[in-house]
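Coming up is one lone chain in structure tokens, specifically the form predicted alone.
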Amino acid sequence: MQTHLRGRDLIGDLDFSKEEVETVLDVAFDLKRKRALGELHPYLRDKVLAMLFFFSSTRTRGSFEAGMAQLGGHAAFIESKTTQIAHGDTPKEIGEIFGRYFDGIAIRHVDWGVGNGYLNAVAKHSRVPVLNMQCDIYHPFQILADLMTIVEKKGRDLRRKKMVVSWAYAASYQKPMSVPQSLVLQMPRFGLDVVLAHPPEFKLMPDIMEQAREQARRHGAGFEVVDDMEAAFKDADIIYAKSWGAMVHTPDADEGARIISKYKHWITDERKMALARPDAIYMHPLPADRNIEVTDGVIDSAQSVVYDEAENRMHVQKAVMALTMS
């Protein structure tokens, strides 16, 4: 167990090593044990979270707000457009400030070649843990509820394990592409056999896919790439399948769009999870664009875990939270 997190910020999965991802697995496990019990547990007494948000959340405010006050503290929900961002607030002016009145600073924001840069550039200037609800390389926080559910399910043993991370169809608009790329770095560090399935036009950031193959090499995992959605799906332990957008193909939006189009069998139902084993989970870090993206009997189905994932974001954020603003 590593126990020197404090001050910590979390922007990149990487930022923190194997054994501090143990580490907040642990603390969140326990913190979820003392949740079902009722047992008290305000370890960040007295202290408050800033909540910058760029871009709309349901799950993610939620569970913040929620295991702040848990904790015994209090998160302030910060709708960016509510600021003088737009009128002269700067990077650094938000690191300085926030960093000063705020015992964290918790920021997403998505928009594509904009939302990482700023999450570092107020770190840069922040005296506080600068923590990433999403932007538009990393969704770190979802990741690590991911592999909370997924020890869960499938146990600690993880090796051999295949995860399927799938791109899927979705008509709403060009998802950032966070999630994916969150997956295909944490999950090979802990034994996973990623196989990623998306059409040609939806890659990932090449620097994500060459860090992404370094770890799977150093930790002994499989990874692979493959453009057939049904191929991915046949033997798998764990199926991830969502929407991202055509971003590393193209930055326009309505060619981005035209593209997505062309691929609307690429819809998790029900004769695609039978390739899947018996006992494979389906998830999803939620919304899904229901019976475009995934079939309603799919996402409603005993092998799907969505809502198990959703309430563990709450869990391991806590786990960070306590370990980086006590």
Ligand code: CP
Contents of the next structure:
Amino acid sequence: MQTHLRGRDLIGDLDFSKEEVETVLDVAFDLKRKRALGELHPYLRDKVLAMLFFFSSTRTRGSFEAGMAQLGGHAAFIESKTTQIAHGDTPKEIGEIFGRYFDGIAIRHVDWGVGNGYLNAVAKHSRVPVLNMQCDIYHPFQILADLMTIVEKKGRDLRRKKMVVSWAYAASYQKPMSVPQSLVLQMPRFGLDVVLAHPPEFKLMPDIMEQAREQARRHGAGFEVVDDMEAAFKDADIIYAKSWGAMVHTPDADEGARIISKYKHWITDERKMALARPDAIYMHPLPADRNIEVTDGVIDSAQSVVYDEAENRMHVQKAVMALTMS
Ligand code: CP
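Moving on from the form predicted alone, kindly provide the form predicted in complex with phosphoric acid mono(formamide)ester (CP) as a structure.
Time for the whole complex; same chain goes first.
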């Protein structure tokens, strides 16, 4: 167990070593058990977390807020538009000033080319941990919850299990690519053979791909990229299919939307799920575009673990907050 997490930021998935992630999982399982038994666990009594949102949220806000209360502290919801950020408060002011009021600063800022830089700029000036509630590059807490869910469903030894991280069609908006990027960085460290499937225009950031390949090499896991959703699904143990935007291919949002519309057949449906192993699980971070990105038949099936993933957000976040903010 690695115990030197007090005061640390979690902005990118690789900020914590594999051993530190294992510690987070151990603590998260303990906190989940305590909550199930009704055992109080006020590790952060009188501590306060600032939650600064530049983008909407259902799960992230709810799970951080509930988690802080269960740890004996409080979470302050701060919608960026209600602050003076538009009138001149810089990341330095947020880091310096919130760092003096609060015991941790959690931020969601997914604007392409902006969000991650903003979090790092706040962290540079903050005396308390900065936690990434999703930026344009990473969504580390989602992936910790996904890893916890996979361990619950498939066991601790994940070597030689095939995990498909697939692009999927969605019409609503160009979604951030932080989830697939965080998945390809974190999952190979735990031995999963990752197959990344996407149409040619939906490449991930080149330096993230290089780091993902390096993690796979270092941990003896497979890492393959294909452009065929059905071929990818064959014999998979885990299907994780969601939409993301074509931001690496083009910065033009209209062109991105036109490109997305070419790939309506990239939907997770019962026929494609049948190509995977019979005990394969279906994963999605939510929100999903139902019957566009994934059919009701799949997301509501016994193979779907989407609500366990959503629940586990709270347990892993409580673990990281208890370890970094105490
Ligand atoms: N998965 C996730 O981050 O959900 P929200 O956008 O609702 O927070």
